[in-house]
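Below sits a lone chain in structure tokens, taken as the form predicted alone.
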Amino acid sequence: MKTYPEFCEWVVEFIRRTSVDLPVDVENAIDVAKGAEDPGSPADNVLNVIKENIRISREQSTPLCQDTGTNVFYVYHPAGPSTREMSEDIVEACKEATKRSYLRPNAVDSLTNKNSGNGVGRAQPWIHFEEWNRDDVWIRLMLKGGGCENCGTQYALPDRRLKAGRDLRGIEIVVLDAINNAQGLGCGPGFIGFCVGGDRASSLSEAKKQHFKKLDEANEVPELRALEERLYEKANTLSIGPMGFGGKTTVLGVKGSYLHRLPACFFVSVSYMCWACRRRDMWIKNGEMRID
């Protein structure tokens, strides 16, 4: 982004902060979960290890997880800046962050099984640009690990196997089914993002986008807000617990959205995020950068 000569280095620092330091609301949720578990239980021990992991990563500026994940960027920008140049700078920043060990070389050619060695490749990083009617630039970054990505799934309603219809009850059934099927895999306790509607691609993308939401952010759709609360409560009665060792905390948060759909289709997509919910925001305004 030639308007800001420091842009590439800003993004490197943005990646570092996202990789090594959890957002406050996520860490608070883990603290609350630990307080709910029985002292000395397997769940309590797992959460103790997670908290120590968080402390060491922050103090030593090392990645929270050896799987630093897919780099998912959303860039909101005013009219004018070249998205091609911004994209090039973001790719270079990912290479540099990999060189500095803030990221792991994670990009593997799906046809040859060869690792690129520098952390970038086709759709790695994945960058989405959207122009908006503001002068500042807002960049959101999510580092999405492979283990939790493997736990994501999609349903087409009605689902006769689960007896789930095209209604709120049916949505609830399939999202709980996805959580139950994970059985602590994907480094639970996890965060759940879901989307109702859209086509297969847009539905999965919108479900993953829910992980950007702060945990205290109330859904503006009353029906979805109530559904999120029910799913959170019911998921935490499954006794799957942290890493599947049993306990009272299977999920740390549930966020949902919806998209319009074709009459013939009714997809429900579920995105699972591990306890290391690595997401941050970067703002550029009047030539200055801020990371939240």
Contents of the next structure:
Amino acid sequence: MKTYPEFCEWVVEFIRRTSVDLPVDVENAIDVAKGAEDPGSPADNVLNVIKENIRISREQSTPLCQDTGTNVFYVYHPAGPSTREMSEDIVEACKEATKRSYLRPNAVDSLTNKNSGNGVGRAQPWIHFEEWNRDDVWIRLMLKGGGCENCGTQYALPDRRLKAGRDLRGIEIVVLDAINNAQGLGCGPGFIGFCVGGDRASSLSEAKKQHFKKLDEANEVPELRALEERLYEKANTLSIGPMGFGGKTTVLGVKGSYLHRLPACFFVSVSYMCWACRRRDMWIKNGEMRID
Amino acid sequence: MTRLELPVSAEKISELKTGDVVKISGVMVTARDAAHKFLIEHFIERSPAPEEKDLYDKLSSVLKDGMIYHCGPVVAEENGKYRFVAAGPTTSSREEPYESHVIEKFGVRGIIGKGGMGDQTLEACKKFKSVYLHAVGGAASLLANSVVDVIDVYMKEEFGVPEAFWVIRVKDFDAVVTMDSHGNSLHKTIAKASSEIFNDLIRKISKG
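Could I have the structure of this protein in the form predicted together with the partner chain, to go alongside the form predicted alone above?
Below: every chain and molecule of the assembly, starting with the one above.
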């Protein structure tokens, strides 16, 4: 693109880093989980393998997980740069990253079942643009695989089966239900993102966006902060454990948000993220790029 | 730790119990969603068409006393040779409608994947002497390093790289038996226990 001539190559490197190396807070959370399990237990063995895989992926510069997921981009930009050009470059970067084996060809035509082969397709990558009142550019990338995506779900309260009403208790019950239903299928120990309210689409989108939050980022909403803590504590009493083998750590983190809703609707959306929570930030300032 | 060499006998498989840690070496084949649907529709619900006979024979020989790996790898092609770059397991439960028939038809001795499978597969493991082996989900770089050779690939154009049948040679591939040939499933045990805890939790939450 014209404003940043090296943009496409920057994004390829951004994708590589995201695919092969975990954020520090995620890796620390895995270390803490490892410390909690009994040495030699199945849970301990799983966490050892995970830690070894993290080390090897970083060293070899190979994807942590073969499912390099949906490539979710959030771009915050000043007035000026063309979002059309930025979008085109991001798509090109995804193709290039697929060629270099940082990404798997992960776009299958849903009607013909034909894999596009180059890593891109309809809504792959998924790019969201937002203009902001600053002169730098902030791009967030999340790679979210299909195994954990399949564990995501949405409830409409009241839920008769679970006896979950339209209140904080009802929300707590359905999020725990989603975690219990996921068992080991989402490659736990996982990260839970939830959203209360919104419509069906905005609610799920907001739930997924929670995975961008750093683990030590405290929720500004006191009710949600307390709810996150309760959910974290209770989910870890379920003893599902790493990979569903049993153990002390079932979830590594819980983050929530809320949106206003229509009087008739009360959605609670839950997004499950695997232990390989691949997210990174890229910054462009004064023509220079930085990846965090 | 038990070492398994492929092909493996029914007797050897019968000795395995849930919780056993194994290292697998030999030739196996990857197969996931499109591949399972294909096996059922082309080779099980009907006889292979003449032009499919060659593929049928090749797959039969690797599947007999062999193992299926539920995996959609990242594969690099260098100088006309394929190499597995990232190759962890994919979620197995999607193959539940198909797997028991595949085990019966081809004499498969082991299914490698993640997340476990259901009662129909558990029953087939018991009846036809097979096991379900769990690899660590997401451990893709590590597991790809156990793939020492990519021998062949079938249906790559039709299914795409992640869903093709990749015939691979593995060495010391790490897995844990979570469903054995005696009707035991670690997944059922864990799910039952966690659901009891969950029911107790929601009772307490409802009471406030």
